[in-house]
Every structure is written in C-alpha cells, then in structure tokens.
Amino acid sequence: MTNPRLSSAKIIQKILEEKIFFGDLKQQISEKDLPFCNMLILTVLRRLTALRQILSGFLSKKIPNKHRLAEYLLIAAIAEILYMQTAEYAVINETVKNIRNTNDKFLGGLANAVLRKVCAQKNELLQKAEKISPLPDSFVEILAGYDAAQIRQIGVSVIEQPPLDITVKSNAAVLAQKTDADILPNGTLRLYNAPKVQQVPEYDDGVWWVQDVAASLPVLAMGDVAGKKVLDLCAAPGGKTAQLCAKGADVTALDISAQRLETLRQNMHRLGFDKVKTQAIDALEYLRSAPEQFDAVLLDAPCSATGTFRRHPEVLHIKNIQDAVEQAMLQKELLDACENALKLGGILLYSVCSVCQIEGEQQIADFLRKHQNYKIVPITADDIGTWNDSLISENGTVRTLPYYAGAQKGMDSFFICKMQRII
C-alpha cells in the first residue's frame, strides 16, 4: 500500500536538505501517486516562506533536527490543508499516523493539536500567508540590481502555475487550433490545460518540441543561420538545437554529459533532425583545441538556472548568490574560448537561464571590456516578436523577467546578448 504524503515529505527533505532538483527524485514516486505527490510537492515549494512561518507560530520551540522528517510532514499538512481540496480529516489523520511511526508519539500529538488549529483558524491563515513573500533572503540577495517593485513582481510569479509552452516546426495556427492554444508573438503555442506532452496532438509526428517562451528567444535572436555552420554549446536536450536544425542550420551539438546528449539524440530523431552532429564533451575542452571554426556558436551557458523557478520552485530554496559566483567563473572561461571556434565576421549568442546579473549585464559587461574585438548586434523585436512590452535594453540586449505580461502567465527569466567578432 502507497503512502503518498510520506513519500513527498521525504522528497521535500532531500530536495531542500540535498539541494536536488524535483525532477531527479520523480521516479521514486509511482505512477499512481505521482499527480497527488506532484500537486502538493510543488505546493509546498511555492509557498514555503509561509508554510514555515505558519508552522513556527503553533510551536514553542524547534522541532529537533532528528525529527525533521516530522517538520517536513508537518508543513506539507498546512499546504495541503490551506490550498488542496483534501478532507481535513484524512491529512491529519494520515499526518498524525506517519509521524508516530517514523517519529514518537509525544510529536504525533503535537502534529494532531497543531493541525486541528490550523483547519480552526484557515482563512485567517490565508490571508496571513499572502502577505508573506515567497522569496527567502537568500535568493533576495540573487535579486541584487532589480529595484523593490520588481522583486516584489518576481514574488508574485512564483504562486502561479505556469502554462505549457511548445515550439512547433511550422504551421503554428493548424495546431494552435487543434489544442486551443494562444500563439505569442514570436510563434510559441502556450496551452493552459494541458494533458501530459505524450498526448498532446501530433507528438509521435514529431511535429513539435516542449519550450518555454523565454527558452525560444535565444536562437530567433540569431537571425537567419540557413545554410550555415552552427556550434551549439551544453546543448542538451535540445530544445535550441531543434529550432537551429528548423531554420536550416548545419548545426554541431556539444553536452559534457553522454545520458543528456543520447536524451538531446531522441528527441532529434523524434523530431526527424537526424543530421545533427552530436559529440559527448566538456564544451571548455572542445573550445580549447577546437578543430574547426564556425559561422555562428551558440552558447546557452551553464548556469544557476535562478530563472527557471517558475516551473521549478526549489531553485528558490536550493540556490544562493554563491552558486552565481560560481557559475559566473565557469561562464567566464567559456566566452573567453569562444573565439577558437568562431570565424570572423562570426556571431557569438550568449544566453542564460538566470535571473542573476551576474550570470547576465554584469557577466558581458565584464566580457566586452576585455575584448575588443566584439561588438554587441542589438537584437530588435522582428528577432524577438514584436511585444507589447520591450524586453531589450537600450544596448540590444534581453532580460526577459516572469511577470512579464505579453504572454499572459508571464515567462522564464532569461539574459540574451549577440555579439559579432569583429578582428
């Protein structure tokens, strides 16, 4: 017999304790339980700001760390209680029972006095909680750059479920028809009811490919790389190859890691791009002695992915301004090589998934001082789609941010600069 809340308490432990990604852990969950564990694992991530201030203010003091796992069902309760549509008596009779048999007893009343209060006092309780930012102080301090407004927005976007978001070779209005999906302005079809990916329409067709709209920008803002030679950096799995494969380019695909790049692989067959040259390597090594050049090199840089929290909540809880730093060295040695792989007059298109300026401005800012011998090509809104909203700076670049509202249910927070070598 299955135990869905235990299990998503001790994936939400290892996730927050293990600094793993939800994602990693889903296949310890059965199929039977995994929309229930998903809904409220999920649930518990967006809100966890709220969920523990809610759950400190029932307690006289900590819960000892031997009994995390009890904090953990604890705060899962709550979630479920204030935002799931389960019977009340049901969570804390299941919550109550999993703690006295993976704790004590003295803590499963507890649980049971706690939980009888949080159902007593729930509307006060959720009026509580949506004054309590979702943002902890350590992806706040991520946020450096932004001004409070723009935090504050970041904030709200991180309650709101995100759409499904899907590139299509072509002929997007056929299929936005048969799904009833909007079409962005730049092509994307976004579903807001949409079943698992394996049965949406024409996906054995291989007629198109899961992307957030954000995720798409990169390769439009090259312009028109038909015919030409494309290196596609930390490629995997293979959401920008797919779309460079579409518009024509001769496209060579690089991953450090050989399961990523047989995974990047399928999904080509899927999609019929079978003549995408593929290579398992460190995208450093390769840059370093690379043994040809190309017209353009596509880097979607290795990052802290803080700009992905729409669709993967833990980033807010698993990463720190450390990881940026990090990241931002790795990035660094990767623009710098950049240039024994690229032709000159070639393009180089620099991207991240981060919401970090560090890992964006600051990152090219840095970059373009040193080297002279690049220049940023403004990317303008026929690259991009034309938005209600401008999401280019005054220098061409893009920063993309989650509550944008062109796309209604707003996007991932993405850095996007093209640059040409120009000596």
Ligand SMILES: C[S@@+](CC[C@H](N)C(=O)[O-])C[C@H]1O[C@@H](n2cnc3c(N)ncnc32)[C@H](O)[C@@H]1O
Contents of the next structure:
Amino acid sequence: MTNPRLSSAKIIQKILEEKIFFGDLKQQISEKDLPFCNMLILTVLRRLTALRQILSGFLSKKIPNKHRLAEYLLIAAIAEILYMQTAEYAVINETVKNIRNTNDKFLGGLANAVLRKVCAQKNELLQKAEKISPLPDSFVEILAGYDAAQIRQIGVSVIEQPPLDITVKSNAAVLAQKTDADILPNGTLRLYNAPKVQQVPEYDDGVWWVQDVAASLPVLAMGDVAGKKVLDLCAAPGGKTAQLCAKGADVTALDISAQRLETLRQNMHRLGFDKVKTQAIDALEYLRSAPEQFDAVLLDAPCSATGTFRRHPEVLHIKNIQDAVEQAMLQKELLDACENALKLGGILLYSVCSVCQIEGEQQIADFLRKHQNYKIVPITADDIGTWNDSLISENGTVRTLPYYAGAQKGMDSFFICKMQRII
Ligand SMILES: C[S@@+](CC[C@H](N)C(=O)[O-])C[C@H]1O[C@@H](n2cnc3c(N)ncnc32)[C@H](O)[C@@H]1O
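Condition change, the form predicted on its own to the form predicted in complex with this ligand:
Next comes the full complex, and the chain you just saw is listed first.
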C-alpha cells in the first residue's frame, strides 16, 4: 500500500534540503498518488513561511535536525488541515503513525497534541497565516530594485495556482472555442479549468504547446523572422524554438544538455517542426568557433528561474541572491560572445525568466555600456499585444511581473531586450 503523506514529506525534504525542482522528483510518485501529492506539495511550498511560523508557535523548542522528516510531516499535515478538504481525523492518525514509524514515540505524542490544537484553532490560524508574507527573506533580497507595493503584490501572486497557458500554431480562435479558453492580448490561449495536458483537444495533432504567456513574448518581440536564419542558443525544451519554426524561421537550436535537447527533438516532432537543426553543445564553445553567421540570435539565457515561482514555488525557498549573481556571470559571457555568430544589422534577443534585476535590467545596462556596437530596438505593442499593465519600459525593454494581467490571473516574470548589431 502506498503512503502519499509520507512520500510528500520525503519529497518536500529533498526539494528544500537538496535544492531540487519538484518536477525532477515527480517520477518518484505513483500515478495513483500524484494528484493528492501534487496538491499537498504545492500547497506547502506556496505557504511554507506561514506554516513554519504556525508550527513553531506550538513548540517550546526546535525539533532536532535528525527529526527533519517528522517536521516536514507536521508541516504538511498543518497545510492539509488548513487548506485542503481532507477529514481531520485521517490527517492526524496518518501523520502520527508516520512519525511513530520514522521517529521516536515522544514525537508521535507531540504531533498528536500539535495537530489537535491546529484543528481546534483553525479559523484563528487561517487569519494569522493571511498576514504572513509568503516570501522568505532570502527571496526578498532577490527583489532589490522593486518598491514595497510591488513586493507585496508579488507576494500575493505566490498563493494562487496559475491557469494553463498554451501557444497555438495558428487559428487560435477555433481552438479557444473548443477548449473554452480566453485569448490573451498576445494570442496565448488561457485555460482556467484545464484537464491533464494530453487531454486538451488536439494535443495529438500537434497544433499547440504549453507555454506561460510571458515566455511567449521574447519570440513575438523578435518581429518577422520568416525565412531568416535564427540561432536559438539555450533552446530546450523548445517552447521558443517552436514559435520560431511556426513563424517560418530557419532554426538552429543548441542546448548544453543532451537529455533536454532530446526532449526538444521529441517536442518538435510532435509539432511537425522536423526541419529544425539541433546540436548538444555548450553555447560558449559554439560561439567561440561560430561556424555560421545568423540574421538573429535568441539568447533565452540560463538564469535563476526566480520569475517562475507561480508554477514552481520551490524557487522561493531554494534560490538566493548568490544564484542570481552566478547566473549573471554566465549570461554576461554568453552575451559578450553572441556577436561572433551575428551578422551586421542582425537582431540579438536577450531574455531571462528571472525577477532579479541583476540578470535583467542591470545586465543589459552593463552590456550596452561596454558594447557600443549594439543599440536597443524598442519592443512595441504591435509585437507583444496591448496590455492593461505597462509591460514595456521607457527604454523599450519588457519587464513582466507575476501580478500583471490581474483579472486574467498573472504571468511569469521575464525580462526581455531586443538589440541590433550596428557595427
Ligand atoms: C531558460 S532554459 C531555456 C528555455 C527554452 N529557451 C524554451 O523556451 O523552452 C535554459 C536552457 O539553457 C541550457 N543551458 C544552460 N547553460 C548552457 C550553455 N552554457 N550552453 C547552452 N545551453 C545552456 C539549459 O540546459 C536549459 O535548457
């Protein structure tokens, strides 16, 4: 018999202590348990700061490190009692049994007492939790450059489960009707009550792919690439490669990870984009020898991924400012090397799914100061659609934030800059 509460606690422990993305651990969960574990783990990750404070309010001293798994079992149980509709007695019984089986008897008794108090004080605890920011201090550090109101709104957007966004090759209106989806200003279809991805109509026909609305904007910002030679430097799993192919570009897609590139190939095959050329190689190595010159280069750079916390709330707890600083150094090296593969007059599109300005605004300001052979080409509403929130900054770059498109439930945080090589 499976034990989904124990599996969830073990996975939460692995995510937080080994800094592993939840997506890379999902295969450890049985198909039967996946819906429950998915819901429980995501609830814990979204509300971890409040859950930790609530638990510590019931303890006279910290649970010793050797009993960390018991602590995660307790945190998950509190999440279930407060935010999921499971029967309270089942949560308490199972959690106490799991803790007794994995730890000592004393902790089992303590867990029983704590969880009974949580049930008794449920309403007060829910009110208390609402007042606690879901952003840990280490993440607030990443948000340097945003004001207090922006940080508060970013915090609010952590809690909500985002809808499913898909990019369609063409005829978005037809699929929108079949799927009961909204069409967003850039053409993305947004499904609010989506079934499993494979069950969304026309999956097998390869007419659409999953892509957060913000992730679709970099390629839209590139403008008309039909018939152009485009180098997609960090391409896997290929959401943007697919967009380039759909726009009729002649695409060369690279990625350092052979495994991720294989996923890209499978994705392109499902979508009927078999002409794309692929190579598993470090982009820096490729750019050093630069065997070809391209009309456009897309550098969707490796980054801290801190802009994706709506879909991957673990980044709130496993990423810190040091990660952003390290990624910024790699981004700088990649940006510096791009001109080796870019024709004079060609377009360099830089994007990151990071909310951290070191990897976005600051990175590009430094780059342009040192590279006067480039100029910014302002991104316009014609490229990315007209939004209520002003996605386009004064200098023509784009910054999306998770609470934009409010009534339509947000978008990931991206920074996007379009540049032209002029010398
Ligand atoms: C942000 S993801 C790219 C997402 C992709 N552009 C899309 O739209 O689906 C970054 C990718 O960069 C790859 N990567 C990291 N370092 C790299 C390097 N030095 N050279 C090439 N690819 C790299 C990673 O394997 C990862 O697949």
